[in-house]
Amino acid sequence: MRPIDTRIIRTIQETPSTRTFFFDVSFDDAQPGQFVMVWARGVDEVPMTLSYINAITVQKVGDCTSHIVALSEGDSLGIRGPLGNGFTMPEKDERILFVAGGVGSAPLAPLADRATSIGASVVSVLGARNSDELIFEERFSQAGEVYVTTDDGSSGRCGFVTDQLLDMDVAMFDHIYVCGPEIMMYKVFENLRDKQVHGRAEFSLHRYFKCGIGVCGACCMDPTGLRVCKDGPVFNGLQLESSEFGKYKRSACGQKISI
């Protein structure tokens, strides 16, 4: 697939590490949670989950998002996408949890979206490391119910979101949605799996991405040979049991590297 030439319409500065990028191209047939292939020119190309119809959220973390967190308004990108399995989109007479730490919540903002416009039944558990790194509160609060966790306690609830659903009945909910860091999604797995619900639950992996369409195999979990970026990067509870989730992941060499 040949990258498309988008340019940068808007920006947003959601943090002071976080910025969103409108573009002037919209992806109208995207699933939430699938994914797009951004081609920064002459330094790299990452995949990034789509936030918006036409945007794309961005945290610095390395050489290539801190090209793309300089750019400006009429500056371009390449896209190519949008790629992957989202995620199951909730129904009206569902009862539904989010649960995001960080920049997570961007593949789970356009899902709080649809669960706003049909009128579901919906909780939210934001997880960020200080009130400056929450992103999207108002779009989950819309939806529904909002819990915030921060690990500095400056915003909501001083701890984890995994403290924050200790003390809710997960049982209660239909389906499950959860995005952040893999050793937080791991500790709602396992909060999830004790009590016997991880199959109404859906995760998105993160994993380094060279093709971005199941051919090269650099996404491969152990032991099913699972490829992130064409049979996910959205799974169903069930289908991380037994598997690398939460153990460890590769680098661009194929090094595996603990989480």
Contents of the next structure:
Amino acid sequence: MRPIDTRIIRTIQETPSTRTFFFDVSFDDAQPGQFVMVWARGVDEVPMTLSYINAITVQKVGDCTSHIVALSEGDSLGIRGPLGNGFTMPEKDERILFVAGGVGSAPLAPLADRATSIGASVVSVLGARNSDELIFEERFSQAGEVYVTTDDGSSGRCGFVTDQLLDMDVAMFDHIYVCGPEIMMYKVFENLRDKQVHGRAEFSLHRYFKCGIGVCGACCMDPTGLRVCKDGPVFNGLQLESSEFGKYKRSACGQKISI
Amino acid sequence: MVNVTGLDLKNPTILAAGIMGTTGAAMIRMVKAGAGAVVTKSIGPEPKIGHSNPSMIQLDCGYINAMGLPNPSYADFVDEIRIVKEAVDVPVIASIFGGDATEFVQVAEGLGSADPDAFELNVSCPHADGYGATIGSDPALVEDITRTVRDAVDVPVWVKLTPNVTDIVDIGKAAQRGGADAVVAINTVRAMAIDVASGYPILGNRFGGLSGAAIRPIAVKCIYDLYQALDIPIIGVGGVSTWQDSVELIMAGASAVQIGSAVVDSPYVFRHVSNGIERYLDEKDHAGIEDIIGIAHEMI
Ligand SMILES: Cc1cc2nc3c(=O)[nH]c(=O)nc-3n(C[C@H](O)[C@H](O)[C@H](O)COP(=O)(O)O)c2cc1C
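Output block for the form predicted together with its partner chain, input the form predicted on its own:
What follows is the entire complex, opening with the chain shown before.
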């Protein structure tokens, strides 16, 4: 598909470095966890997971995201998507655990909204560097119980999401959905694997995308060759066993970079 | 089994260069999905990040891309070839590029320790300044580079041609004179798409190359012409996604076919296409693919 011309109709400053952009186009058939390629014309194009059916939440990390974060109401972006595979949908009466780190709560929040609407039982663990960087807490609170951890203790428990997980019986959940920095996701993965419940967990991965549609191979995982853009970005924990996950990723030219 | 330039292909379908060829693991996956041989991403002398995104867009009629030859350099890629070679029993062909004959040889020798089964010279990428088609439109340069690499390595050398020239046959003949064991036709067709909402060219590089269904008729004609003029085998590529597509390229003169863009939906396209070719040959009582290579030339 060619990029769809979308206009920004509203923005919300979520944290000092993160903003949400609402569009005049709604991706109604998008599953939570699917992504869109966001083209800032004349700059670059980057993948973003939808944080609402008609919005993305962008953290300033590079040139393109810095450009996007500076846009305002009335500006437009070219968007291709939804692309890739989203999370497995929970069913009514299932027990769900969300584990999010920083802006990783953005892809999970639409799923939390969905869980609220179907009446699933939800527990969330939200981690952030500090209380300012905590986002979408209220959307998870509406879905169920929320535990917050911050690196500096400015909100909730001082420590990491994994500290909280150690105090919980993770085996009681039917689905565990995880998104955040890879190092954090890997710690969660190890924790769940130790308890042999990683097969119930799904992780939303980040890799450098070029084509974004599953042709070029730039985002393939070792050793399975699974394409993060097309076969992911959401993977089951069993698919990530003994893989590059948590160890390395590849740069734009294909060289390995340690996580 | 199909033999092309002395290589035993498990079947006539080959993974095309630049598709799922950046890592050993991805290529192993393509072999498991039925590829009879694999060609790597084009590898050069230095790490290259390629053009900015968007680098590939699906259009109604096919795809346009301008990746810009992203690659980690031969020094960092040699292990990926080793990984595939250890895991599979099909030929692994290293696609290489450089700015001149010396760079081509530097890359070929640099990858040599991983024992690639052949080299494919990329003198045909339409959107990398100073590389690819910039070289591949000049018969003298193509002949010189082919000969220099041919003399430096002891495995087959395939030369991949660009259709963005007045007469692809001139370039094919130059490759043959230089000692190429086969030519591969075609690389993508120069193309562009513009975003009508803004007027911006969509690709980060502004223009790029067309692939997929739209270019199959162009590939068929290029292969047809090359078959008439050359004595060396032709490997067909361009817009193949079904067995019928591949048989069309074979009837024009291709000894094997490469598949690129069509992996988009499923890597199993290799198995579907090769099973389809086999069924077709059976139904028509052909002994093998040789019976139909270039058959269109006899139908007058
Ligand atoms: C994303 C992409 C990357 C490519 N990269 C290369 C490359 O590195 N070297 C090369 O010789 N051809 C490259 N090509 C061209 C293909 O190998 C092939 O010749 C062309 O796409 C036509 O085949 P298709 O219609 O089956 O895709 C690339 C094509 C695409 C779509």
